[in-house]
Each structure stands twice: as structure tokens, then as C-alpha cells.
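Single chain ahead, by itself, as C-alpha cells, in the form predicted alone.
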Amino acid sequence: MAASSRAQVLDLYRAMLRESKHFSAYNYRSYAIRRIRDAFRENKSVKDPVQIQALMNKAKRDLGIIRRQVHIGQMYSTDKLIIENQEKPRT
């Protein structure tokens, strides 16, 4: 994979993770982050430039979907779950 292509993939990966962290619902947020990580790990070994481009196009569409869903989720926000309100233990 060319250096510029690698940088684009990493930028897209970071953008998807960053946007997924804006989900107001804990379950959506954790699922999206887990799914993004799994998908990128699964396709880590792809070397074919055509297939890489197809995967990048799909990821860009998915990023658009994530952004729309985040906005919709913010319009209809709910109370936080108990698991989200817990403070982290101090060491």
C-alpha cells in the first residue's frame, strides 16, 4: 500500500472512531467503535489497490451514515445508563 493511501486509510479510521464517540447512546457508541475496529482489522492485509479503494468508498459512506445517526440521536437524547454514570475507581 502506498504511503499516501495508508495515510488516507488511517485518517478515515480516526474520523470514524472520532465521530462514533459522539453517539449519545452508550450501546450505539460501543457497538460502532467495536465494529469499526473489527472491520479495519479484518481488512488489514488487503493489498489490491482496487479492493482498497472499494473498501475506502464503503467506509466513507459509512462515515456519512454515522454522522447522520449521531445528529438524529442528539435530537432524541435519553438519560444516561447506569454504566455511564459510574466513576472510575481511583488508584
The other form holds:
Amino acid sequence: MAASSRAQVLDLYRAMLRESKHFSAYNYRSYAIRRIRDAFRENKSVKDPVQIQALMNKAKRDLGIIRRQVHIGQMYSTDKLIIENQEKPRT
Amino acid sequence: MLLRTSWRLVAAAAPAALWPRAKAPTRGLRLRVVDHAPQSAVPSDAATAPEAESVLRPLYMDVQATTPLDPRVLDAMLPYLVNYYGNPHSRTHAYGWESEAAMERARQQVASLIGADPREIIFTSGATESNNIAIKELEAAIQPDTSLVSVMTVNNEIGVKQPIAEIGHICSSRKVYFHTDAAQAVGKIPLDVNDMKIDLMSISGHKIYGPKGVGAIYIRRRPRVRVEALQSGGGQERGMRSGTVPTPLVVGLGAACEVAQQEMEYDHKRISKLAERLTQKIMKSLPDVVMNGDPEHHYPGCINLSFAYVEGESLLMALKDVALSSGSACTSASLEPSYVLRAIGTDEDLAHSSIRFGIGRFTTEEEVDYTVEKCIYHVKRLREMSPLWEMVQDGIDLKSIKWTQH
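Could I have the structure of this protein in the form predicted in complex with the partner chain, to go alongside the form predicted alone above?
First the chain shown before, then all remaining chains and molecules of the complex.
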């Protein structure tokens, strides 16, 4: 399989962000969005295709974790935090 | 055949109706907080807003007491709570083997975080049990001149970092055992048991975004440190801690350690920035605020501030929308001021005015700003009501007052 193209990386980035926005817990939601952005930004200039593939594989596993944990969080969701109705819903 | 297909189509078409989403019972403490949404002049239809009050949870700023599970940790644990439920000490079947493999993988993850060998990690029920095992070693010592030095790596009340490497080298040269309770430090600052010459280390799961009820003790093999078991039984964990190792919990501890190793630098950078923001904003807006603990040798995520002329408990009650603490959770039932503050020579009155702010991996800038805003507001309000504050404003030196007896 050829190394991941720029388009594939961007697709995965968008998929991870999209999924993370569904965390019902404010702290998990904000952490996931922030961490994903920072991680992809940090690795923006990696050139080695082996390293890129390793990072992509880890990101795909993390996307799986996010999907499952979002689902569990929604099943066990509770009241919002005091701070949530004051700011825009998706940070 | 046709009948079966049509049933399948019906089942696929109306899942929502047939399987109503089972909502987990909510047992959270419900605060009655009035929602200050703007009331429109036109009365809205009754169906949408029967009550003006909504129920909202406080922000969590007490990470030194305990931490939330990182989603990556829960994800690692769940399979062992659902399908892979074997006893890791069962040697005769796949359930046991897969559970044992998970336990050993977790052991390696914990060891890797502190630069140890997996054979030096014994799983326990938490840092408290680990501390007890380490201290009991002192009683088990045969030589009259054997002794043990035990120091907290990072203090849980004021966040001070002890000079572990220096202490370790001194102990090693004097042939004295060195134990450290690293519950608040593991995964947050770099620790290496060989560089720092640590012989025994206590690790807590729920301080590093892992599950409660699990921890570990690191026991050096070279040179051998002998400990006496606290609980006896089936001889698990090399005879040092009998009892079935709880695979789901240790998998969680291992995952938490692995995540911590990966995220340590990122978390430290972000937490330092947020801590700086919190202290600067508070100190800029309020006079007579003291930060407890050495500012240079300090873990940023634990900020202990004393607000002069304000009683700590009343400030905590006022900040009801933020989960905070003053002093250690372990002794929170008593009204005594913190022994730590007393030990560093804090005045009695300042010791009673201390609040501990905890900043962790999941704390946001918005939460820090909200906490700061509420803190400043309530400190000002409480000071307005304080006769002591009034006297200080009039220029009276409180220390010169002779309080008469009635």
C-alpha cells in the first residue's frame, strides 16, 4: 500500500475532529479537539514516509478510540457544566 | 423466505421506536442554578421552557484529589470488563493466559515510565498500600543501623518538588534506603529510578487519569531491597502482595502510564501556561495574596494561594460553581489548618485562608478564566464584610492589637 497522501491525512484529520465534536463531556470534547489540532500541526513537516505511515496508523487507532468513547459518553451523559451555556457549544 | 425478508426490513426501518435509548440513571448531584437566559417580552410557548432553572455541574479544579479517567484508559480497560474476564493466575486455559499477558503488558508500561525493570513493579491497591509496604520494610530490617528515608516527590497541597536526585545520591552513599511517594509526580515530571537512586516508589492510578483502587510499588532489585508482605495468601506478585491481580484495573494503570509518557511534555507546557495565567490574573486584581510553596521548585498544576483576611472555608462555599479544596482531601473532615502550611512557617491566619487550585490535562482556558473571575469577585465581597480588612484599610497593624479577654 502506498504511503498516505496529503489528501488522506486531511481526510483523517477532518474525520477525527468531526467525531470529537460529539463528546458529550465538555472536558473530553475540548481536549480531543485541541489535541488533534496540535498533533497534526506539530507533525505537519514530517517527510519520512515510514514515519508518516506510523503516525497515520496511530491516528486511525485513536479515531477508533474516539468513536467508541463518544458513544459510551453519550449513553452515560449527565448535566452540562456551569460554563457550557455561556460559550458557543462547539469549542 | 419472503416473510423473513419483510421482518428484517421492518426491523431495520424502525429501530428508534423498538429500542428506546436506555438512559443511564443520573445520580449526579443536581445543583439548582438559575439560568440567566434573557427573558423575552413575548411569553414563549409553555412546551419549550416550563422552568427558568436549569441544572448545571461545577467545574472540576481539584485534580490533586483525583483525576477523571482519560478516554484512552477506559478504552483499554473495557475489554477486560466485558469479555476477557479470566483470572491472570489461571495457568491452564486461554482466559487466564490472555489476562496474564495483559497484566504483564501493563507492568511493562508502568516500568517504562519510571525507567525500571518490569520485575521491579508490584501491583497494589494504591499508593497508600505501597507506602505501608515500604515503611514496613523498616520494621523488618535486621541490621540495627538500617534506616529508610521517605520523601514525597511532589507535595499534593502546595505542589513543591523535592530534590529527589540529590536526596537519592546522599542516601545511596550512606547505604540508607530511599523511598518516595510519587503519586502526584508520576507521569507529570520525568522520573528515573536509576538516575535518582530511588529504592522504593509508590504509584497511584487515580492521580494520573487512571482508575481508582489500583497502584504499584517499585522495589529495586539491584541492589536488592527486601520488603515484607502486608497481606499473605496465594503468593501472587512474587509473594510480596498476595491476592488476585485485578486485570481491568492494572490494564488501566498501564494505559494511564503509557499515555502519560507520551503526553508529559505537551501537558506540562500547557499546564504551566494555564497556571501562569491563573496566578497572574489573581495577583494583578487582588492585593494581599500569597502563593504557598517555593516558586522555583514547584509543579505548576498545583497552586496553593492564601487570601489574607478571608476565611478559606467561606471562600470555598462561595465558589460553589467550582470544585476546589483547601488542604488535603485526606484530612478534610477536620477543621485544622494544613500541617504542610504550618510546617513551611505560614502564619495561622494565612493557613486558614488557603485554597488549592488544581490544573490538569483536561482543564481549559475558559475554566481558568471563569474560576479567576469568580474568585476575585468573592474575595472582594468577603473582604468588604470583614472587620479585619476594614482595620487594615484604616492603617492599623493587626499584629499590634492586644485582643482582650472577655
